[in-house]
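A single chain comes next, written as structure tokens; it is the form predicted on its own.
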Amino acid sequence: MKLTTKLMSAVAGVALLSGAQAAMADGHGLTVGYFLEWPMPFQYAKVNGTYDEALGAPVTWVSFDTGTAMSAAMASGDVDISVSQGVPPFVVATSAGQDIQILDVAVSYSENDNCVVATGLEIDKTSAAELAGKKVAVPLGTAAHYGFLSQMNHFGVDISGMSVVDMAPAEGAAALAQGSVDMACGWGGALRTMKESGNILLTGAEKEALGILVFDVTSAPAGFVAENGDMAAKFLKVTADANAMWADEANHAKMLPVIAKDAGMDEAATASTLAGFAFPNMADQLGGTWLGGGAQTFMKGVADVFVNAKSIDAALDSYDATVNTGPLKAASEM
């Protein structure tokens, strides 16, 4: 089957534009984009004020519910920055033409993204091959969408013989559990409800293993980034501060109730979430294996997937200018 049109769907219209206004210059402050059930220390951070008193402005925060629908959001002015945004997102967005660009590894995360198999159909990573011809909710031009298809490749199974469901997390964990799909993929609380209905095919060890690598990352569009780079730099200086904190095993009793709070998921939950979580430090982003050049690599890999399976259109040649490091070089010098 062919997901060109239902993926492209999902960034048309935003192609040609060139992303968000200067979130100062009217005075209302700076919008920003996140996930629920996504628990992360930068929402400590959040609660507390922490970025309106750095950034001398209010923040408004706008949770969304995938990424596509960020990169949607930063092409219409309507978000400034997005916090978590999956790598395959971003790059189905630029491969599109859209001008948003990397400011940090947000997360990294190979246990929390994955795809469940219903129970009933008992199979495992040994009879993978059974999934030929099955109906997966998969949410299209996501992280998930990427595992899946290198999940899918790596078994030799045919996804053009497969029935795929565009469904964001939340539905497809709510369609496997009635039964009406016989695989979803997702992330964070959904993947939680998913593995209630069955059982996931590779560990994220495994995953790994094979090159399937799962982060997010902090992305704006370019001309917010070009008028508003000092800015930029004091947001990704509170997150990485926020980082730190939660890096001290000390302070996690203070900070995970406000975390679960703000996330809406108990203390539990938000715990087995954050334990399957990396945060990597400013140095280690603007290393090669992230932003020094591993990113940029990986993200040419994505777009490359995406091509061969007909989900884009076209992959850029190069990914490098994509990323903009200049913000987080500046952060880690405040």
Given for the second form:
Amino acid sequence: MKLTTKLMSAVAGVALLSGAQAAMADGHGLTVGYFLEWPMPFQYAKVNGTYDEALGAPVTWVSFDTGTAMSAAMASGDVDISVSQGVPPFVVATSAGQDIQILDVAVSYSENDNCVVATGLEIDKTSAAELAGKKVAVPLGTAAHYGFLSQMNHFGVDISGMSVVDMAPAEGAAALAQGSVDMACGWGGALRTMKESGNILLTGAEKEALGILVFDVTSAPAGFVAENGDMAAKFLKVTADANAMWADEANHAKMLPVIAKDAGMDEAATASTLAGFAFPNMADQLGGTWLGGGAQTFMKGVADVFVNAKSIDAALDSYDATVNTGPLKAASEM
Amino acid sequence: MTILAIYVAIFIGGFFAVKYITASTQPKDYTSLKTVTFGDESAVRPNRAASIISIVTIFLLWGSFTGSSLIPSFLHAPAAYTGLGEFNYTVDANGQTDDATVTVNVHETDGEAAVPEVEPGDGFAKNDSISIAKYRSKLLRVDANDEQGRDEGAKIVAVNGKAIEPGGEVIVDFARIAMTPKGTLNIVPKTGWQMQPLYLPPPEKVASRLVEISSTGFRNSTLWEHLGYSLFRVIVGFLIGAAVGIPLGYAMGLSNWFRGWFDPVVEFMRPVPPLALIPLVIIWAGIGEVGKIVLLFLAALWIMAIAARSGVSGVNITKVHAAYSLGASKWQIMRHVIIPNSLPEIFTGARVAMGVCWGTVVAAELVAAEKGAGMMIMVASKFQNTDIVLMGIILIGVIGFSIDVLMRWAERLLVPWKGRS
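The structure above corresponds to the form predicted on its own; please give the structure of the form predicted in complex with its partner chain next.
The next block holds the full complex; its first chain is the one shown before.
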């Protein structure tokens, strides 16, 4: 067999394989975005193939490091559903004109998203004014960015005088440890690493008291939801069942190792992270506090914060149309 | 695909048009007298008409597919549907059928529009109306106001006389009407060929952003500071890379030991993209200017070393022999033979290195930069400011092209003997 013939055969084989894969992916599958180092009960169902079973189709899971990247992937049409996208990146996307919708509240976590000040500065909430002119690592357009803006606003620190650099949480944690930045903001595993090099200004409870809520949502392109409402409902149902399963502490022993492994974390870190998470049930989500009106009002507030910080040009008049409770209602009746 | 087809058509059409027009006005120079030019690189000159048509075509396509006000409307690609549209649907309720009309108001994306008022009509299926923003879609439970709804066994069986079932769709003159698995109609107005501003803003929007950022700045720095920082990093990184790389290349070209020692290192590092080094550079050199300049230095170093080595290897040996026979010392050979003869190769390497550095600086600024063109693009993309992203890309392209033009000019000035034996 000549070398050219071999090469041609190899190319043809690769083309056939990739064509077959594309056909499979294009068929009836679902592509879902999620975060690594962000442990959640849905990962137990993910690993066990419960989603594939319930949907009757293969689910492809794609990991991201920020919610803004999730928005971009949904805009390109490559991701159908994003699990645990932060509200701020969702607000940024919809304010810019992207047609995506909130399907449910994935997790509430005031303790698991924060800003950490380098220990050497000896700055706490009583001396936060000293942050003026300091260098801060912030993943722009995310929940951490919103939290940072809100905290600085609360302490009366002029952000325009600060040196704000755009860094993903893991990079921000490394920069804080190196002493390259004075403060870093982030979530999850990176936030735990940051706390080894510094201290927070406000606890989760203190932030909540100030109205700085931190929660993530399950989001999806409106077009996808409109034509695959049933699929979306089944997806939300599996997620809700996994959350309900985690709510029963008797299941922690069998769920924790699976979730930890899938999140790329050790069990102790996973347990401590999950301890700071709250997973509202479907009835609560559909109530006034969350998707019945509270979330929409909160989103408007987030958008206004970003507008005032000149991060986005304009906010929508209302964010009511960006919430679609249809699939969640359908899931609650399953 | 459509855009590509149009582009190819303009390319072919332009080629024949220019060929026809210029056939009678050929310049009578040495090149024009050549009978065989295919494969003769010296006979190939960039066709200025082609360059102009190429740039105009790109801007026309951009304007056409974004509905730009800068180009006449007859050149615009079909836009997304706006205005009132209607379609009929047929309901079957336990053997009884009835028709009703849906009136759709497709409005501009900014702001809400009133839902058209319609008469309910006769029969158990009532007329409906809905308001949808262009580029969007909406679900419509047409049976919500019908006397017999989905729960009473009524189901939609046709749209505009064409049969439809769950999962199916019917194309009407202004929209695609799809039916969800539960029997609800999803109305998707035609999006046309024009791009949404979120994905591709029109040229005038990008131009107005340029004016705005030129005057008010971006994230507490002026546009010129952003571009200046990027240029500063590139020039410093390139100069250090050249200062180390050229002597290293000469040493590798002139000494067996140096060649043996550094060849594995250079050949190993050359294919490693500078982007892959970002995490290491951040850890080792921090997130300040040093880290960025180190990255650019590494981007330029290997290219310059290889260019200098090739320059030495390419020196005509007869010139070296001639110089020796005239009693030249090693230093004189170096100064009068090797350096002048290797300069053309080094300049070619410098142009490549400068291009790579300018491309790499954008990546270097993606992480923790406070100022710079790359930082501007990255931050804008986080907030889906596509107009700023495009503006940044255009500025980077223009500056990169200008740098290359300057390098070519410097080469002509400093190495006039290039291409002459």
